[in-house]
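To begin, one chain is listed below as structure tokens, in the form predicted on its own.
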Amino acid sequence: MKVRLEAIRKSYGKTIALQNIGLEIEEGEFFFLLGPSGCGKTTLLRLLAGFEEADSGRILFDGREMKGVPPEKRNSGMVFQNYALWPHMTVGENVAFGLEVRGVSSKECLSRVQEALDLVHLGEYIDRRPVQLSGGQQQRVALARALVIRPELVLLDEPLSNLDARLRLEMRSEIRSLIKDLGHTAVYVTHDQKEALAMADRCAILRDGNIEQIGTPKELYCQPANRFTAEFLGETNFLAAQVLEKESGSGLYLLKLKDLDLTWRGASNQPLTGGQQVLVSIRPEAIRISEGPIEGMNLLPAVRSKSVYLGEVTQHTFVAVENGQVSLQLLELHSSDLPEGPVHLCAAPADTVILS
């Protein structure tokens, strides 16, 4: 199923939950709605499911407008955050519920329930009660219940948020593999950046009911459009700068770092003008240490001010030699041989992202 949203607006009284939302989700795409609590992502998912109606705008499934179409007529399956399993029913009865509502015969219902449970590796649990299952097993039952109706669209509302860290990692790959193998179009809501980066084909970043940016995980992480996206998707360093000019041939911009007598080069997806004040984002892992200048690289003379051991990496904070107010962080796998005195921090121009 291909999904299209056109100028969607939704409010609750004076509170605007979504405003002017427009996006397209391709057939077979695993699409993520990512953002902080209260940004409107679950509201948008509920509009797709048919549990809520938009105040204005259009939702189209394969070109068919969904206004007034009830949830059971949309051929979509929903996986809820809290599993929403009935404790008085067996696993099989929980999974069969959607089929029974649709009038599927008992014989076919039993066959399809067993097929769905086998897909999530719970075929032998068909007669158990939800209380007899672990959290991960209950989540699999909820997924089987959504898949058993053979939906064209699967909707997942933070399905892993109630699981422990290790089980979340295991379920990430299982859910993605299952959805992709079945060829479903899926929309997945989460506030977990790593979950989205690891699982999504594309993501929409939401804030205060608006879409900030849409792209692949790599595009969003490496080429954020603004400060919010850059900060939300992980650690980054920000430096204030002024645009001097665009270099001919390279497509890069020449920058003057604010308060520093340094000229850097950076990349931007948007056209910039000379004199424009901008913000530069550099991911900690994109910074390297050098004992001297390296041709073609952006350089900053600096001295280490502190280090924090994080297990898999060590996070270092450096301050610029010329101005102690400017600091940069970098991540190192092996930090025992870092020099104590002044060093040069290096960053490739392509990793020096100019934000609008």
Ligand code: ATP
Second form
Amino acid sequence: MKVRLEAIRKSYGKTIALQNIGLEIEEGEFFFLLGPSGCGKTTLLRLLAGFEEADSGRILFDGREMKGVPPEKRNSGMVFQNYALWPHMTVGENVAFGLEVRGVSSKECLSRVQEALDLVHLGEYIDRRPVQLSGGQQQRVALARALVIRPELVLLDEPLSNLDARLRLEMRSEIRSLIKDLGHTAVYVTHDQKEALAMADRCAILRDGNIEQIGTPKELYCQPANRFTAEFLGETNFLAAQVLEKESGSGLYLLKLKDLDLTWRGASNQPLTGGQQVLVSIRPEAIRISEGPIEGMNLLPAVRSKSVYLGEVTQHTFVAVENGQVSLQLLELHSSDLPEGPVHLCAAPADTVILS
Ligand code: ATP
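Rather than the form predicted on its own that you just supplied, could I have the structure of the form predicted together with the ligand?
Expanding to the full complex; the earlier chain stays at the top.
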């Protein structure tokens, strides 16, 4: 199923939950809504499910407008954060519920319930009650209950947030494989950027009821459009700069770093004009240490001010030799003996992202 949202607006009294949401989700796409608490992602999912109606705008499933179509007629299956299983029913009865209300015969019901439970590796738990299952198993039952109706759209609202860290990691790839193997269009809500980066085909970053940016995980992480997206998706360094001019041929921009007598080259998705004040983002892992300049790389002569051991990596802070106010953080996979004196920090122009 293809999903299209046009100019969706939703408010609760004076609170505007969604301002002007427009996006398209392709058939078979695993699409994520990512953003901090209160940004409107659950509201958007509930609008898709049909639990709420938008104040204005249109929701289209395969070109068909959904206004006034109740949840059970939308052919979507929802997985809730708190599982929402009925404690008095067995696992099998929980999963069968959606089929029974749709009038599926008891013989077919039984085989489809077994098939759905087998899919989530819980075929042998059909007669247990939810209380006799672990959190991860309960979440799998919730997934089976959503999938058993063979939905064209699967909606998942922070399905992993009640699980411990190790199980969350395991379930990430399990859910993604399942959804992709079945070929469902799916929309997944989370505030966990690592979950979104690891699982999504594409993702929309939301803030205060608006979409800040839509892209693949790599596009969003490597080419953030603005400061919010850059910071929300992970650690980064910001440097203030002024645009000098566009370089002919490469498409890169020449920049003068603020407070430093250095010219760098950076990449931008937006057209920029000479003299414009901008912010540049460089991810810590994109910075290398070199004892001398490297052709074609942006360079900053700097000296190490501190190092913090983080387990899998060590994070170093360097300050510019010429101007101690400019500092950059970088990561090293293995903490090596770094020179005590000045070094050159190097970053590729493609990793020097000019934000709008
Ligand atoms: P979280 O990650 O904390 O669940 P969210 O991004 O899913 O947050 P929403 O639950 O969609 O955010 O809420 C968006 C805004 O709308 C918030 O300011 C919230 O307080 C408000 N809101 C949501 N539901 C209601 C409601 N039923 N009545 C009043 N305000 C609501």
